[in-house]
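One chain comes next, on its own, written out as structure tokens in the form predicted on its own.
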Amino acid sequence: MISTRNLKRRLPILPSFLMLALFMAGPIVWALYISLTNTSLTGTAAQDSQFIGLDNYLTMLGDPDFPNAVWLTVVFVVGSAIIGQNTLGLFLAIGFRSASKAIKKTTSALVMAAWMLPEIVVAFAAYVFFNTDGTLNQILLSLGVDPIAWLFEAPMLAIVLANIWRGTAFSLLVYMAALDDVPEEITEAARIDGASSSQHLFLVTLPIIKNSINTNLMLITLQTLSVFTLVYTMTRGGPSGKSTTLPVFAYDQAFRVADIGYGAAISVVMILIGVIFSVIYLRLLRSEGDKNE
């Protein structure tokens, strides 16, 4: 039984646990219902969808675009979140400890400008920046180098490089927060003893910061995993589906193909991808967190 005093204490909590069992887990367990059923947007099952428990589940396992969007996801992800924007992010909190004022604030302003601006802006700027005849086409061509069609040859590398330029400001963010806690005794102590610039990154810097690193690889890797505007709108998954991530290949599955059960099921796929993300994450801050006891 909850305690009159514990019920005090838990009540202004609760409107925030409605709010997110309502625009969170409303949508999940509507989605999971949608996947079982054939709804569709056009034909008989647009009025009357019907159950038809796992079939969808059953038509993705054989469906050859699956396996292919699953792993273009992987290793969009990968690509750039975990290596991308994770490394880049940590290497300019680094080097903005040492570097000038003039330095820091151009350096920040061009990283920030990119992560405030909406996502659709972004897409368009990078779709320029790709495109066969786009800006750099024009710089490889003035340095004498024949120019690449990006967005058909190498699709998946534009955008990846792409979503760097966009969300490494957050993990920015986060390296400087969590390298200002640093205590400075530890790194003059390092220095005195004659450790190198890689030894003190390795051996004092990232162990210290560890629960930091955890954090912003969980936070980008979700924010990554649901990325659909920019890939879009850079390349709608082509060409011939190698730009095809599983937030796209669930929207042509919903929307193109009016298969929204289909699509629905994809979507839940991509939730446990998540999910499976986040527990692996939590371990790793839980075990740091044991360590640290």
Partner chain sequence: MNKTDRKVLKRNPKDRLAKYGVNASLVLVSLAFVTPLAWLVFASLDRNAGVSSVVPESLTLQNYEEIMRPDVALLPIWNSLLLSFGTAFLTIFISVLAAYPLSRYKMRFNQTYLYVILFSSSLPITAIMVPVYSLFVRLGQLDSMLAVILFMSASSLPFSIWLTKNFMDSVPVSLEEAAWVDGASTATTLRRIVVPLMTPGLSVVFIFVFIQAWGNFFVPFLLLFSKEKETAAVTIFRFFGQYGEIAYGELAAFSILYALPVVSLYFVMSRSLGGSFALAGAVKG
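Next block, the form predicted in complex with its partner chain, ref. the form predicted on its own:
All you get below is the one chain by itself.
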């Protein structure tokens, strides 16, 4: 039984509860519902939609564009986050420990700057950088390499590189903090025992910061899964679907093809993927907490 006093004490939570119920839980439930209908953006099916069961999900299974979008999302997440940002962030953080102070300061400021900029500004600068007459081709030309139209011939590579540019700072900050917690004595002991730098990295440093690596990988995966602006504004998912990741695919189906029902079904799949990764992440946090206690 909830007493009046307890009820009164919980009252201040109510506004937040209502907001989360209406704007976060609401859309998720709504997505489940309209994914079972033929709701469209315009026309009669916009107002008068019909229940069509699992048709949208069956369409998805037969739609060759769907596995394409899933594959490109995997390429984007693995290439830009797990390999790109994570490794670069880790190596920068390790390098910072033996670099000269001025170089360390300059590098971290520049890496941070790209992270602080609003996403649309990053997208615009990257769009120009990878343009046929852009800076990258200027550099390649001066090295004697033939320029290529990056955004048309290698759109995924351009987007992956742009996202590494934008997001490395996050991993860098996580790893700088993690390496600060590695006791100096252990580093010294390994050194005196004559460990080579690669032995030192793989047998000493990485095992010690394992928890930070796991947390970082989960967080950047979740962030990268939901990137829309960078991809959409650089290439619009093109040319002919060659850079259509899942968020862009859902947007295209809902607003360009005007099939909100199908777009919602794709959203449900994205929500499920997000839920799976969030649960893994929370598990990780919990087991870390247990160890600390």
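Each form is matched to the other, and the largest set of C-alpha atoms that superpose within 1.5 Å is called the rigid core. Positions refer to the first chain, counted from 1. Quick caveat: nothing in here was measured; it's all calculated off a predicted structure.
Novice: Core-aligned, does Leu225 move its Cα 2 Å or more between these two forms?
Specialist: No: Leu225 shifts by under 2 Å between these two forms.
Novice: Does the C-alpha of Ile52 move 2 Å or more between these two forms once the rigid core is lined up?
Specialist: Yes.
Novice: Any CA movement of 2 Å or more for Gly26 between these two forms, core superposed?
Specialist: It does shift by 2 Å or more.
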